[in-house]
Structures are given as structure tokens and as C-alpha cells.
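Shown next as C-alpha cells: one chain only, the form predicted alone.
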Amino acid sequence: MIKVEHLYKSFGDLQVLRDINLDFEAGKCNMIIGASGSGKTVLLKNLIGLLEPDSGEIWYGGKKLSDMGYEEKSRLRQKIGVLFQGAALFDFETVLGNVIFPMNFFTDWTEKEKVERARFCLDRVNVSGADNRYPSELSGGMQKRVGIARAIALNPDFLFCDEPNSGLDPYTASLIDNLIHGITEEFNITTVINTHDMNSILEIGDSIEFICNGTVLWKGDRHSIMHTSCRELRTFVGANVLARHMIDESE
């Protein structure tokens, strides 16, 4: 579980985060929601040690994040997994040399382990086949797979996705949608979504926390957030709606 009190970021003069305080559980997919500029990549850079808040406390287990010294924070490192936006593999490794990178860093594991662990991963995201070939011969949502499978390959107590529907199309955005709620199910994941896709949104929104301003304004679930009286958050949710009826409407 994470937990996060009283987190203040600023830039210059800037205050970008005010008074942020969040719960994500573990087993569900926690999906931090808002429009561009509302702060919500910002406070995801504060949660995986990218960015220090000014002030505020972010806890890992139990265990508050400033109060770690260097050695705890590189094991804490170590149970975290990343799905960047755009997957972000890459491009002079293969698709089994992706998945087995961080293992080379992290690990002890003997290469058999490293092979072994890596094509776990690719099988649990449904890749088979596709060892050798390399990030430029893959669809967009392949390598949004390989990217998942790289992010469990240590198998993480915490998975964080940045947009992971970027740049997809809705029947492909659904499928990682549906393989990122799986894998966080099916492992106990503590599972951090930034997002502002309604679909992803509405499909496996389990906790959802809606940022504007860089203020937590609502708080809720995919079952709630479409009779939601925050004025601020119809207005997001009516926008996005009206913009996916358009892209629908121009295919």
C-alpha cells in the first residue's frame, strides 16, 4: 500500500501539488485522473523518487520515503515497476533483451533464470514468438506488452503506468486495459495509473482520485464517478466523452 499526507510541489513560484492526500491499495488499479496541466504526471514523479515534494510524506508499507537511506531506496527500487508513456524500449535490444534488462542490474540471476523469467513475462502478457525480433518490428500495442513484461520482470509490489493507452486504438487500449487490471489482480500489485482516458477510466477505474489544480477534488470508483456532483469533474468527464464521440465519429 501507498499513502500520501500533506504533499506540497512547487516550481519557482509555481505551486503545481496542494495538500495532496492519497490511499492506494493494493490488488486494484488506482487511477490518478485529471487534464493536462491539472499536476497529476508531476505527483507520479514525486511517488517513484523522480521529484522530492517540498514537503509531505509519501509511505511505502508502512514505511515513510524520507526517511530511507540510500540502500533501502535502491531495494525499494527494486519492487517497483514502471510502464513508461510510448513503452520506451529499447531500440538496440530485442524484445527478450528489453524484459531481461533491469535483471541485469538488479539480480544475481544466472542467464537460464534471466531467459527463464523473461519469457514468463512475455507469456503472461500473451508475446510468444517474438525473442529476437527488435522494438521498430513491433505494433504500438506489442510493444505496450513488452513494456508490461518489463515492468514485472522483477515482480514488483508496486507498478506504475504513465498513459498506458497512448497513441492506441480503442479496441487495443481496452486489451492492455483489461492485461493491466489482470496482472494486478493476479499478482496483489499496488497498480498507480495516470490517465485521462474515460474508456480506461470506466473499464478498470477500481479507486480513482480526481486531481484539478493540483487539489484532490473527488474521490471514487468507476461505478460512481459517472453520478459524481463535482462540478469540476463533469466538466472533465463531459469533455472527454465529447471528444471520443468525435474520434469515433471521424473513423
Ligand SMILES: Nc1ncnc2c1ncn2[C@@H]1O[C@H](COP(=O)(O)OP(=O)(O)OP(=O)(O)O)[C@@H](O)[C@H]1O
Second form
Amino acid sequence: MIKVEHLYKSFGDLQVLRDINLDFEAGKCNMIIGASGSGKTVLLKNLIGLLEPDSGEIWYGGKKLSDMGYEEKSRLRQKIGVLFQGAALFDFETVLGNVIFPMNFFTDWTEKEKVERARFCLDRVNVSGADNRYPSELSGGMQKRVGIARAIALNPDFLFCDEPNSGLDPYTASLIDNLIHGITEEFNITTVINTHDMNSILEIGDSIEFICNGTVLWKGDRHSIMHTSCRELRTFVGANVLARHMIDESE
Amino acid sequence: MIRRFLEAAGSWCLFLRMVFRRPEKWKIFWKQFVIETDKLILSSIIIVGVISVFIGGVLVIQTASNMSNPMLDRMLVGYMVRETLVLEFCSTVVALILAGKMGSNIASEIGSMRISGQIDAMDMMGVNSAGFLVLPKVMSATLLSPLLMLFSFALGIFGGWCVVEMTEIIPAAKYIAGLKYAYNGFYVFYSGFKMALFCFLISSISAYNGYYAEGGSLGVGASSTRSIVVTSILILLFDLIVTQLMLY
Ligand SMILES: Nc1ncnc2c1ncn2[C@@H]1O[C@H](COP(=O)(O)OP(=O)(O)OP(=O)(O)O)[C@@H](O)[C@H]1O
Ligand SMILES: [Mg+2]
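Any chance you could show the form predicted in complex with the named molecule after that form predicted alone?
Next comes the full complex, and the chain you just saw is listed first.
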């Protein structure tokens, strides 16, 4: 479980996040949605400790992130899987090497066990036969999928995905959505997903927070999003043709 | 200006503290150490060798033509060449060349990992990214660079000998005798020590600049330029300090 209280973040004069309060539950796909530039990535980076908030607290279980020392943070991070917006694969490692990388550090598995686990993760994201290729030789969507495989390699308790399916074809996108949703429920992971993809919102949005201009304007789930009265959210949702039809019908 | 320098020096020290944290696994460290040795030390052998041979040869000609006085023993040419090589060329000048080669390699490699988010990704796994990426580079550069200095010394003398043989500017026997004349082993140690210190500065400062690069590919370029300028100046400064301390 993750809790955020009164989080503020600015870069110089630019106030990006304002008084953010959030609760993320385990076993659910918690979605942060919002237009491009609304501060989703910045929020995510604050959550995982890559950026320091100006003020406000982030709680993991019962512990404040800001109270943790180096060792404790490092232990927590071993339980966190992150997919970055640009995948951020290590370009000195092959596809297989990327997925094995965290295992090298934090497990005592044999080489064979590591390769088996890595192949298993890669299979789940539908990447096979690319084991020995380097990230620069992959398409953007493939890099993303390898990034997910790497994020779930060590069975994380917390999974953060920054736009997991941007740049993927609709079929693969929904495959990835369902994969994330599946492992979230199966292993009771606290999953946080940044997205502006209406498809995934409607497919797996167990809990949705809509961010606009750096504040949370609306909270709900995939059912209530269609009946919202929040004007900004209606504009956001209504930009999608299918969703627009659904709204019209329900009215 | 002075404040900015002190601030940078301070954060460089903090960076080094991160780098010298105990590695998560020694096995991974040694594997990286071998890779970095290949990239930083072995790949420098050719350039260092070529330069040393040529400088050795030039030194012989220059020294010989400056000692035309018949009162001076021609043997002194060999002696002077040896001293120049070991005292200054093989450590300081070679280090200045390495500041360009090694420094830009380290800064741009780590810098582009920073801006593409790979360092963030490593940190998020709970891996000490500074330790994993930088420690093997610094250790390899510091511990093994004295070998480069010895190699450069040997090839410099060889270059001089080639010129002596080819031009007979002085008798070869005199050159060899000069090389052996008043040999002081401490100078070799002094030079090796300087080399290790310089390569420590090169690797750690370039890594520091790369690690904190920001602003896209332009930032990477700037960090690599800054590393070379800063390390070159520091090499000259420390050359002065170390020489004063060790030789005077
Ligand atoms: N390091 C930074 N320095 C200064 N401003 C930044 C920095 N990172 C982000 N910003 C600003 O913060 C705002 C929010 O950016 P963010 O990347 O969080 O958007 P986003 O919601 O993730 O958008 P997208 O959907 O396009 O990824 C933007 O206006 C951006 O210019
Ligand atoms: Mg983003």
C-alpha cells in the first residue's frame, strides 16, 4: 500500500504538482491519467524517490520514504519494479542480459535458473527469439516489453509503469494491459500506471486518479469515469471516439 | 568562482563516497574490472606506444644537437633522454593524452547513460549505480596505469635507440652507457606514483561530470569537454605539488 499526503513539487518557477493526496491499494491497477505535460511522470518519479518533493510525505506500508536511510531504501527498491517512459534498457547488455541484470545483484540463483526465469518473463510479454539482440536493435514497442519483463523479473511488491503501452499496436497493448492486471491480482502487487490511453483505462482501471494542471481533479474507477460531471475529465475522455459514443448512449 | 570550485570539490567528494561503498557482489565488480581494463588501459597501449617511440627519438636528436660542445661526454645524451622520459614525459605528458582519451570516453559513456535514464533504472533496482559503473573504472585506471607508464618508458628508450642506430648521431654504446649512468630507481617509483594519481583524477572527475550530466546530448558533450579541461589543469597542478614534495 502506498499513501501520498500533500505532495508539492516545482522546478524553478514552474509549479508542477500541487497538494497531491493519493492512496494506492495492493492487488489493484491504480491509474494516474491526465493530458500530456500534466505532471504524471514527475509524480511517478517522486513516488519512487528519484525526485525529492518540495513538501509532503510518501508512505510505503507504514514507513515514510523520507525517513529511510540508504540501506533501507535499497532494500525497498529491490521490491519495486519500474518501467520508464523510454524503457531505459541498459545498452551494454543484451535483451536477456537486461532481464537477468537485477537477478545478478539480488539472487544467488545459478546461471541456468536466471536464464530460465528471464525467458519466462520475456515469454509473458511476448518477446521471444530476441535474447541476444541489443536494445538499439529493437523496435520501440519491443524495448517497452523487455522493460516490463525486467521490471517483473524479481516478483516485485510494487510495480510502476510509465505509459506501458504507448507505441504499441492495439493488440499488443491490450495484451500488456492484461498481463499487468493479471500479475497484479495474482501476486497482490500494488501497481501504479501512468497512461492517457482510453483503452487501458476502460480495460483495467480499478482505481483512477485524474490529474490536471498538477492537482488531482477526480477519483473513481472505470465504471464511474463515463458518468463524470468533471468538465476537464469529460473533455479528456470525450477525445476518444468510442468513449464519446458510450457517453452519449448513457445519457 | 572560488565558491563554485569548492562546491564542485565537495560534491565530488560525496560522489566518491558513493563510489567507494562496498560492492554488492565482488564477482560482479571483478567482471566489470576486466571489461574496464580492456576499455581504458589495453586500448590505450597503441597510442601511448606510438607517441613514446617518436618522442624518445626526437629527444635523442634534440639533446644531441644541443650538446655539440666536445668537452661533454656524448654518453650524457642517453642519460638526459632517460631522465626526461622518466621524470616528466612518461607520467605527465602521457597522462595529459589519457585525459583526452580516457576522460572523454568515461564522461560521455556515463553521461549518455544518465540522460537516457539508465542510471535511474539502476538506482531503482536498488543497485548502487555509482559503485557499479564507476568503481571498476577508477580502480582499473589507478592501479594499472603505472604499467602504462613503464611501457611508455621502455618504448621511449627504444625509440631513442632506433634513432641512434639509424643516424649514428652518437655511438650506440655511448647511448646505452648513458642509460645506465647514475640510475635512480626512486624516479621510476615517483613517476609511477604520479601516473596513478593522475589517472585517479582523470577517471573520477570524468565519471563525476558524466554522472551529473543534464540537458540531453548537449549536456553530455559539455560534461566531456569540462572533464578534459579540469583534469588537464589539475594534472599540471598536482605535477608541481608532487614533484615539490617527493623530489626536493
Ligand atoms: N527535470 C525537469 N525540469 C524542469 N521541468 C520539468 C522537468 N521534468 C518535467 N518538467 C515539467 O513538468 C511538467 C510535467 O511533465 P511530465 O513529464 O510529468 O508530464 P507527463 O504528464 O508525464 O506528460 P506525458 O504524458 O507527455 O509523458 C512539464 O511541463 C515539464 O516541462
Ligand atoms: Mg510522462
